[in-house]
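Read the single chain below, which is given as structure tokens and is the form predicted on its own.
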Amino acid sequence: MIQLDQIAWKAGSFAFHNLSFTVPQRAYAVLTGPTGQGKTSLLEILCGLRHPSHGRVLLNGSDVSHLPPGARNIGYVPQDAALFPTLTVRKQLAFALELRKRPAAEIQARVDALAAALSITPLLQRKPDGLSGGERQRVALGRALAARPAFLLLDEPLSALDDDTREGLLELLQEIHRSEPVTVLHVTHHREEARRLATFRLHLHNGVIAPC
């Protein structure tokens, strides 16, 4: 479960007022809205990226409003998906749980395993350098992933996919809810992808956020 308790937040004249609302556990939930209402600010609130001057950030009940951005197990993709330039696909892939220092045969292991099902395994030597969108965007979600997070948070990331590769990757989306134990909070503009993949809808105008 993803709550946000009486969030206040500002960015020059820009600002959040006791903004709440609740993602029940292992929903996909998606959030739409107009342009420059602050849905990105939220997603980064909510990984420890930003910091509200009032309210609290709650997951599966538990306050993690003052933990930093790697010990709230969620697992991000920004918009333009924030590949490292220099590090092979592979090494993307293994990023998360080289941090966590897990043994180099569990790492191989689960990057292999997310290659496969995110059908990147000819990638995975290769750097983000030369990769299609559709192909940056399946590594940026292994990334993600790839530490087996409770949470997982998408920011428009089908949004400058041409039509084929989009349908893909709403496909894949779909797939990764159904075999991953993960609630799911994606933004984005686009109605058909919150028809195709929302169990759970909300919509942020002014400051208000509201089941839809």
Contents of the next structure:
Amino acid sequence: MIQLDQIAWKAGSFAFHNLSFTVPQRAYAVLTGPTGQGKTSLLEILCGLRHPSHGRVLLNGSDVSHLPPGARNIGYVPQDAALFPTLTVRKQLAFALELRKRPAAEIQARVDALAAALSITPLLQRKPDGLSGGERQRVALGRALAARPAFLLLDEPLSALDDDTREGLLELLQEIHRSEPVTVLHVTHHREEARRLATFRLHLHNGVIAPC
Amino acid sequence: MTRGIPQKTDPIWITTGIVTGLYLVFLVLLLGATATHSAPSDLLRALGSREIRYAFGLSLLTCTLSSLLSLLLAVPVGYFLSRARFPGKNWLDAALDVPIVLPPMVVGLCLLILFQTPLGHAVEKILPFTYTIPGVILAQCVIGAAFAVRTMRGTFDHLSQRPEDVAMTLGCSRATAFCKVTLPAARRGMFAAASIAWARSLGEFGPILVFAGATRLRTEVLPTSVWLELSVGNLEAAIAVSLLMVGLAILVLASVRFSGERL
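Form predicted on its own done; form predicted together with its partner chain now:
Below: every chain and molecule of the assembly, starting with the one above.
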């Protein structure tokens, strides 16, 4: 369960005051809203990358407001994928597991399984330069899922993709939600994406968030 | 009014092309005249002197050490200027450019005066700087580091912060994310920063003359040799050392360009 409780935050031209919402456990929540309303900032507050001036972030009922980003058990996929420029795809997928000092055999098994599930096995030795938009998003998804997070935050992961690639990734996201025990919050402004993926919908407008 | 005229015949390209060509011709004439002024045998003989060989070795040593020190300073300062948000940042940014705009002699004088203060005396009891080889390195570093900081700040500005943010969500601290993600991505900029600092240090003369002196076989580096040889009327030796420095500068320039494609 993802909860924001009475969050206040201001940056530039937009601000949140007493913003609250709850995403049920194991839901695939889609957050929609016009661009420039602070959807990305909300995800970054959830991740711990931005700090609200007031309010609490609760994950599965625990207050994580003061925990660093890495202790929140969140997988985050930003809009531009933000792959690590000097690491191979294999190293990107292994990154979180190596940080946790998991055994090498376990890391290799997890990376191979993820690469197979995401259809990126042929890319494992490549670096991000030259990967297509769809390939980059698949790698970013694999990197976020590697340490089996309880929460997956996706920031417009399909926005820059052509129709065929988008369709493939839509199916992949549905499959991930079916197969991984993860609560998803997916930000988009595409209604079709929201219709296809959401089990729970939220809409952000003028600093107010509401189920829809 | 120029619609329909092919780009190559546009007056602006003709004008700017001519200006560029004239500038290039001037540079070639400058170096060509110096290179052909004396016979190669005279130049080689001059380079064989003990003093100039010492100055060459000392220049290589001090430039390498000062560029490494400059890089050690430039990486954290460049990262701080690029990523941190705080009041007065523009003032700090401008202040760090002071060594670039100060007259070189003034930098040397400031160093000399600093080491006459109680703090300077305390430091010199541990490691003497005034009129010593460490003084040469420090004088080179003051200006080289300013250029290295500028280069590293530009490098970090061009690297997105988002991969670092993602690394933090995966379990890194900010420092670990910097070391594992940003620093490897900045290696080209680090090489460029060190090279620029090295090249600047090679040409540094004023601060070294004032702060470290121009004692032969002690604190004499290549620019000092040019000055010393000119002051005794030995033009061949001055030209030989100058050409050696031009060669080294071209080597550094080429390696920076080459690294841009390979690193």
